[in-house]
Every structure is written in structure tokens, then in C-alpha cells.
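Below, in C-alpha cells: the form predicted on its own, a single chain.
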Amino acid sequence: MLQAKTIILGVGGGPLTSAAIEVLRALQRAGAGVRVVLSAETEAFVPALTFRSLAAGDVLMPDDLYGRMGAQDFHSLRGLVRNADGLVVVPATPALIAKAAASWADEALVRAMLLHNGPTVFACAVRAAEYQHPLVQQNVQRLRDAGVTLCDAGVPETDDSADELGWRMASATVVEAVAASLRQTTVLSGKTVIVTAGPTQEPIDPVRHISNASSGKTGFAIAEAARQRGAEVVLITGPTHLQTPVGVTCVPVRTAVQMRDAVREHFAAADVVIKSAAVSDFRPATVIADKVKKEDATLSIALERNPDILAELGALKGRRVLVGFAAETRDLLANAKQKVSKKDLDLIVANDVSDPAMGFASDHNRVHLIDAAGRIEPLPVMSKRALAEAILDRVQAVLTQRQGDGA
């Protein structure tokens, strides 16, 4: 969600100061680099430590106005900031929502603010009793004027509940206002995208079932890049261990028909589907309600067929983008070929997944890219977040080319 993303992480004080810890390990999973600029608030809680052993020591101190000297030269704020893609401020605390909105720069943490022209996000609990007072919704109303994003992150852990004593913050709701602080303005802000991810399993009994290799990473990447660039997006996904990117709605599945049914019921709304899930061809032609023992088990299974979500969602297309997956171990290009025609598809992946050293559970791939004109483009090794981005912006182009033609 943030990759190549650097963020300037400020801390406020009180008893919410720890989940500036929450929120700076959220952001590092998201992708981002994160510099840390500690408030005169911050040490009465948490020591500077923390923060030096999480951000790699990339931690400025309040009585840094200008920045620190590093090992061998000085690194100023103006530089630092001038590098950062976003700032958040966590907790934003009255005091220094107020040194904000006067512009008051006696630390390094308000300097920053001050020097930095990229989005500001200051996340706080907002309902809690403090941030009702006049004086602070004053000033509050004064940093939204000047373009500051206020992220209420409070969740109560009680209902009588009032000040901060009795709050915590949720860093994924941080982490979702800072992404979408950079969320580009792009063809797909504001479509509905539908992705598929993962395997599925066909359940045999109670305990075994048939699947694939599938470990959805590259459904899973595609879901958050087209969430940074605006979507609004569904993950339909079979069984992983992976985590749902932030901001982005998930349905979990396990089976292809449960698959095929929650890709129907969102695809109304729809209006680009990328189909990577690793849906099981067959599956068992009878379920047996109880674990089967091995002593009495046969060695044949009858199968069935599943239906071809692809082809349906091709047969009910109409305006919107559908995006197939081929995964092969022969033949690539010509099975690839014949799917996009066969299955009315604008774009097809063609994998072929008989590389141990790709696809399937790897964090790389190496696909072609077939379009409905039959238009085949090679591309090269790549992260599979990489190949996400190469996919929409082939995605981004249909949808251009389809508004500017009427259609």
C-alpha cells in the first residue's frame, strides 16, 4: 500500500502514546519508510528508545529544530521533510493541535509540520471529552482549513468512557487515512474493482480436501494497488495467510461455487473484475459427512465439474474490464490466446507455472500479457506487487479508451 513511500511519523504524548508504536509497525509492514520526529510530550511515556530501535535510529528529538548531526555530517529537517511523501502526527494531542494552528515552532515536531507541503494527517481520539472543548474544536477547525486531515482512530473501551484514560487507538485506521492522504487521482477512483485471490478447496470429507498451490499474493497485491489508486475494492479470496490490505473489503471463501456466488453477488456493482484466483476445476461428486479412515477408504474419488466462473462473468461482461488468469505448464501462449477469445476477456496473464522458482508462492513472476486483440507483451522478472501495477495501468487504459469512445 505504501511501498517506496517515506512518512514522517510524529509522536505525541499521554496515555496514547504507545500506539504510536502500533502505528509506525503498521506502516513498515504497509511498504513505507519511516523517519520519527518525537514531540516534548513523548518521553514522559515512551522512552526515545523504543522508537530509535524500530526506526533504525532514525529519530529526531524535540530540541532538533534543525535537524542532528549524523556520523560523519549533519542531516537538516528542511531536507527530511522535503523528502517525505506524508506526515502524521500520532496522538495528536490538544497542545499540539494548538502549537499547530498558531504556528507555534518552539520543537522540532511542529517545524516539520510547518516545512512540509505534503499531505498532514493528525489522528487522535476525537470523541474523547478533551477534544470537545471549544478552544480545541477552534483549532481544530483551523488545521482543516489549512488542509490537516483529522483521523478520529479512538475506539472507547468502555461505554461511559470520556477521556483519553479510557481510549485506544486503532493503527489500521491510521495507516488507511495516511494512504488515502496519497491516494492518487487515477481512471480507477472511484470504480468498483472485484479480485479474486487464492486457491479453493473442495472439500472430500471433514478433514482432506483438493486445492492448488495457490498462496493468492499476487490477488492480494493487485487488491491494494488498486485501492492506492482510488477503488473501491472487493477481495474475494480462497485460504491464505496473507492480511488484507487496509481499506479494502474481504470475502472470504472456500470453495469455487461459494467463490462463483460471491463474485455474482458483487458483480452488479462492478466495474473492473481481475480474476487471479486458482479455482479448482473439479471437485468431489460426493462429500462425505464424516473422516473417512484409511483402512476403509477407496483410492478412486469421483469428480465433477466446477462451473467456469470466468466464462459466466465474460457471457454477462457488458461495460465492464474482466481480467483473466492462465496458469499452464505447456503451450502458454496458445491456451492463453484461446481463453481470451473463447471467454470475451479484455486481458489475459499468462503463467507459466512450471518454473518452480515462480509463481505459486513465490514473491516473483514472469508472465505475458494478451490482450483481446490478441496482442502479446512479454514482461520481465518482477515482484508480483510490480506485476500488480504493470495489470492496472492495462486495466486503466481499456477504461480510458472505453469512455473515450462512448462505450
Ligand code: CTP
Second form
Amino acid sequence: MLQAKTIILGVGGGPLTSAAIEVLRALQRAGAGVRVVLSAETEAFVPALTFRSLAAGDVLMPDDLYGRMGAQDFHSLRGLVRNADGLVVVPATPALIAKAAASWADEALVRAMLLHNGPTVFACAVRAAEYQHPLVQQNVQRLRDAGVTLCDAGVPETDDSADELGWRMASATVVEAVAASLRQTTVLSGKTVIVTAGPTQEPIDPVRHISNASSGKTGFAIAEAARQRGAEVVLITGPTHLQTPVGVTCVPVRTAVQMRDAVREHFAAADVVIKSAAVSDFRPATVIADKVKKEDATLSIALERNPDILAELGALKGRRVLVGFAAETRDLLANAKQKVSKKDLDLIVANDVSDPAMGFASDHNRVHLIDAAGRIEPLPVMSKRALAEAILDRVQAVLTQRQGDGA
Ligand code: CTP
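Switch from the form predicted on its own to the form predicted together with the ligand and print that structure.
The complete assembly is shown below, putting the previous chain first.
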């Protein structure tokens, strides 16, 4: 199941630390090479020697690395993390979950997680009552939003059932979660994904423009999630205040025409194009060279049509998977369905932008997905990161089917 894969096992410290020994063995049985990073608390529960003897010396101790990590130590940590296919934390205690969510990198285990740019699984070992606490749930959500898979293998049904020797973590469940997170990456690994994001700005004069409302958050979340699934990502974005996700190639543009040219330039190499940008359909017919003065009581601006980038791509798409967005204020599903067929899309994300609580600047969204066959799938309210994952799941399904068809 994990033949020739390299997995980093981060071992937390708590009553379920011994489960990490079983997980280590189960990962090795599944064919993985395992490198171990111990947390500051591990040895209070299980001696480091146990892991050293099982992981053929590939074990990093917290002592030398704790906090004040010198250049040499950082080098060894980087060496250990390099080229790893996945990382799993067992047991993920509330303290480790909180540290990771805050990227509080005062120990090697958290630093390893920050350096590892791939699938990451937290096998939670948290008592039921604590797990439900809103602060723990917020940390869990933060990790999910960063693309981490949370597996509940060590969350007991009730805390009574966790007493004495009754609290266990099934290693098979953890290994399956690791394998699933790696499978998720393989379909998009090495594929090239173009994501467009943000608004375009169409200049009126040197200081004014017309534009669409768009924060760019959804597009940036998709770019980050696709990168974490192993894709080469080109993010072509209009002006936003967002930070480019690590490992993503960013092509900043301003106008719709610039966005079209950038998309066309990268289109030949692309396997997937996701057009989340809010493109201005119109631009001023002429850009006034000097700043317009306010002497006149009124001002008319003649507008002309911008290219419909997505429709142009639909005609050229070949085997590529094409995803569009539809921002509507009424007749959401009918309008969105029409765009699927008109622009020859594989999927459209239909977004009712009349709800002020959702969309644009919000961190959450509620959308419907519509596929090429016109099947409608309503999604619940979810974070933009979770939406990104849902969209990529559907994209992967289309890619897999297309590969199967040989189409
Ligand atoms: N789009 C595009 N080029 C444009 C306008 C839109 O590529 N000039 C893309 C958007 O990125 C989005 C999809 O088309 O993925 C739908 O955008 P939307 O503004 O909802 O619809 P339009 O196609 O512009 O249609 P209308 O404005 O008539 O609703």
C-alpha cells in the first residue's frame, strides 16, 4: 500500500504514545520507510531507544533541536524531511494540535511539519470532552484549512470508555488515513493547474478604474490546496492583498486582456484550468491619458466588451479539465447550468452573491456544484479552503475518469 514511500512519523507525548510504536510497525509492514521525529514530551511515556531500534537510526531527538536550533541541527532536520512523501503525527495531543495550529515551532516536530510541503495527517488522541471544546475545534479547523487531514483514531466515544486500558488508537485506521492522503495527491501530482483569481481592473484614467468585487480568497485557497496535492500551480491573479502560497508561481495582472494573455501563455502546458477570477466584462473604450478633472457636472464613459476568457478556453480545451464560476444574484442554477454548456465546462461553482453573509470578503461560502451532465450538488456552508478541497476532489474524479476512458 505504501511501497517505496517515505513517511515521517512525529511522535507526541501522552497516554497513547505507545500507539506510535504500532503505527511505525504498520507503516513499515505496508512498505514505507519511516523516519521518526520525537516531541519534547515523548520520552516521558516511551523511551527514545524503542523508536531508534525500530526505525534503523532514522530518529531525531528533541534535545539537541529544542528551540535554539543551530544551523547544523536545522540542516539535519531538513535532510530528514526532504523528499518525504507524507507526515503523520501520533498521538496528536491537544497541546500538539494547538502548537501546530499556531505554527509555534519551539520543537523539532512542529518545525518538521512546517518544512514538509506535502500530505500531513494528525491522528488525534484527545479526550472526548476536550475534543468538543470550541478552542480545540478552532485549532482543528485551522489545521484542516491548511490542508491537514485530522483522523479521529484516538478520540474515544466517551471519556468513560477512555479510562484505564480502554483508550486505544487503531493503527490500521491511521495507516489508511496516511495512504488515503497520499492517494489524494497522486492524481494531481505533476499535473499543471492554472488558477485565476481576484478581480480585474480596467483603467479609466491614471488613477481610476472600474472593477468587480472579489477578494481573491477562493482562488488563492484553490492554488494552495492544489500545490499541496502535488500540482505545479500557476496563479494568475488580479490585484489582491493576499500572500502567494508557498511553491505557487504567481503571475500578477491588472486587466482582463492581460489575464487572457497570461492564461493563453500557460494554457498549452495546463491539465486543469480553474477560473475563479471575477473578470470585468467591460472596459472603458479609451483610457484617458491625464487624470480627469471635475469641472464638468457629468461624465460619460463609453465601455466596450472584454474577451470572455473562459468561453475562448472552452473552444480550445482538448483533454483539459475546465472549471468556471458563476456569480449570480438571481436564477442561480438556471444561469449557471447555461454557462456550463455555453463555455463547455467540466464543472461550475455556482455562487449566489446576493447573500451578504457569504461570498466576496467572507471566509466562508455556500455554493452549488454543477457538472458537465448538469447534475447539481448543493454544498453546505464551508470555509473557502474546504470549498477548494471539494472542487479539487471533483477535478481529480474527472481526470481519473478521463485517464480510464483513454479520452
Ligand atoms: N469569465 C471570463 N471572462 C470574462 C467574464 C467571465 O473568463 N470576460 C469567467 C469567470 O472567471 C467565471 C465565469 O466566466 O469563471 C463566469 O463569470 P460570470 O461573471 O458569472 O459570468 P459571465 O460569463 O460574465 O456572464 P454574465 O455576466 O452574463 O452573467
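Residue numbers count along the first chain shown, from 1. Keep in mind the model is a prediction, meaning the values are calculated, not measured.
> Would A153 and S189 land in the same rigid part if the chain is treated as two blocks moving between the two forms?
Replying inline: Not the same part.
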